[in-house]
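In the form predicted alone, a lone chain appears below as structure tokens.
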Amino acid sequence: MENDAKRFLYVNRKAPYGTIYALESLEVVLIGAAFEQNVSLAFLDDGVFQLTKGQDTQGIGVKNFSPTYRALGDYDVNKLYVEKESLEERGLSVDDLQEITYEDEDDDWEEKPSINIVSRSEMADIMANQDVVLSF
């Protein structure tokens, strides 16, 4: 564990426009970060169209705050959890999601992805490892 600091994961589990929820999980998560905790966030259910591509948010009249994501690695977030599953069951893969990057600093600063395709297993035990989940 970094600095043996505490485990965060914020799960993410709406749209991400409709409500607030997507958008209070990111902004927690980026204060969070802003302090050096070690946060991590997953994406189940309705919560995987926050990371899809080309999300076009005029006709609702509300701000895109998908681009935000990409910016996640500048604040040492490069845990990104998605399930497979809720992927499949809404029509969706990977290739329907953004590219976000981190760059490793352990490994010459190289660009490595930041989202993690996992099986809704391997979620939960994501999920039992932590010291705190937060669901959003």
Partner chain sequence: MKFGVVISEGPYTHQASDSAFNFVKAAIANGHEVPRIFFYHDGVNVGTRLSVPPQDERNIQKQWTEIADENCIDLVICIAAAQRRGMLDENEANRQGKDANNIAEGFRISGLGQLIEMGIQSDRLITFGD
Contents of the next structure:
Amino acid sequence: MENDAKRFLYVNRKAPYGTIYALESLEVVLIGAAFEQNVSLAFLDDGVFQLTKGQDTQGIGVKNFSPTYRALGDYDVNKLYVEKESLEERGLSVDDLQEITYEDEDDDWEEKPSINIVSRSEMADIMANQDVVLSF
Amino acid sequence: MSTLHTVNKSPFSTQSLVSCLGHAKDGDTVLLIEDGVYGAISQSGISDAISARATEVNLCVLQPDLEARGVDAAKVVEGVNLVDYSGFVELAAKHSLTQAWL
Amino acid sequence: MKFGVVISEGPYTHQASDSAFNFVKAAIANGHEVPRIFFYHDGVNVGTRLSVPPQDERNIQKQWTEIADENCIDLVICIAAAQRRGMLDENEANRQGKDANNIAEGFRISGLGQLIEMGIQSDRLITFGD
Amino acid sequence: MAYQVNGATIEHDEEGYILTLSDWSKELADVIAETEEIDMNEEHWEVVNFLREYYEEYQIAPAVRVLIKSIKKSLGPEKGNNKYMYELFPYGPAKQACKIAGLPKPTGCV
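Can you now output the form predicted in complex with the partner chain? The one shown was the form predicted alone.
Entire complex below, previous chain first.
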């Protein structure tokens, strides 16, 4: 990472499909990846619903973009922070989320999980420790 | 390092204010704008939670939005400060980061 | 200080654009700079020149065109969001084979990279949305 | 505007991208390639097939640098580089290869 890179945090607090925010947030992340900044994604409140597995949109005639989160590793976006309390409040656990991984260039391309489950207070620390926060 | 948080939703319709207060750090400012100003009304179902945070966090409400909605400044929770747009700008300049709770 | 501003809701339905306008006006009055404003999600609709609000209401598009002209603000509409919602400039209309364009004076269509660039170049980035 | 393939008419937009992604077939790919002045050989197909698989799995066409990185990983460094890609698709792998592979038009965002 370059020294003058800024820390960018994308904050996702909305569920997918009901509104377009989740999809258009993901589009910013994919384009933004080309700028080689220090990128993290936060999923809290209803945003945790974006990462659930088993999404099938055939019945609503809307594109299912949940597989695209699994491509983030290819874009060198591998810090996805999911808030534990938000999951629990919604009756979810980490097992309800799809597996998202990246290959660690610094560790012989070993496949590692991109999703980190963090507590609310850890999430608050992550949010405070940024240069730019983009909210969706 | 500190953050200006903006909340633009009524706390009676979404979790944004509660979530924001749950993540704001001591020394941060939480500014209520647009429909968020309803969160500043005293003796509401949420006003105790608001005043409980008013010591560690600088709670502010955007006066033009308050006035537009006919909320009397006298009804605002004690410890919540009124700011105008110029004050909003200076809060954004003073804190190193801005986060919108949409 | 340099402020970057994101507007992510359309005009009239949400207050976002009005709040942003008042913020930008105050920022400039206080001696700050607002080099660019980025319109995303339904916010791209702010830039249509075809809206005709009643005479006793503010004209949101005109407000932006004027303040941008007076203060050299770069009003950028996201191309990906714009394409979905039928916002086109002349070039895009030709490229997509459409028979009309609707971008107002002072606005331009460009990529999401402009948002990231704004985040990198501004001292503060502030979002008005819903 | 349309391509003609085995008697079928497949509509495309101003720039040659097909309008209905499910219309795609290998025969159609050859026809699109012809209008792009590309003579499809095995190397071209490697990239086109890779793109289609990537899209199938992730529901996006990869950015060029991601495409090149991924090709490098699966087909080796002699193919996973800019020069090789532009030799195959002189007007840009993102544009031409995606068009031939029948993927959505890149929004040209950056």
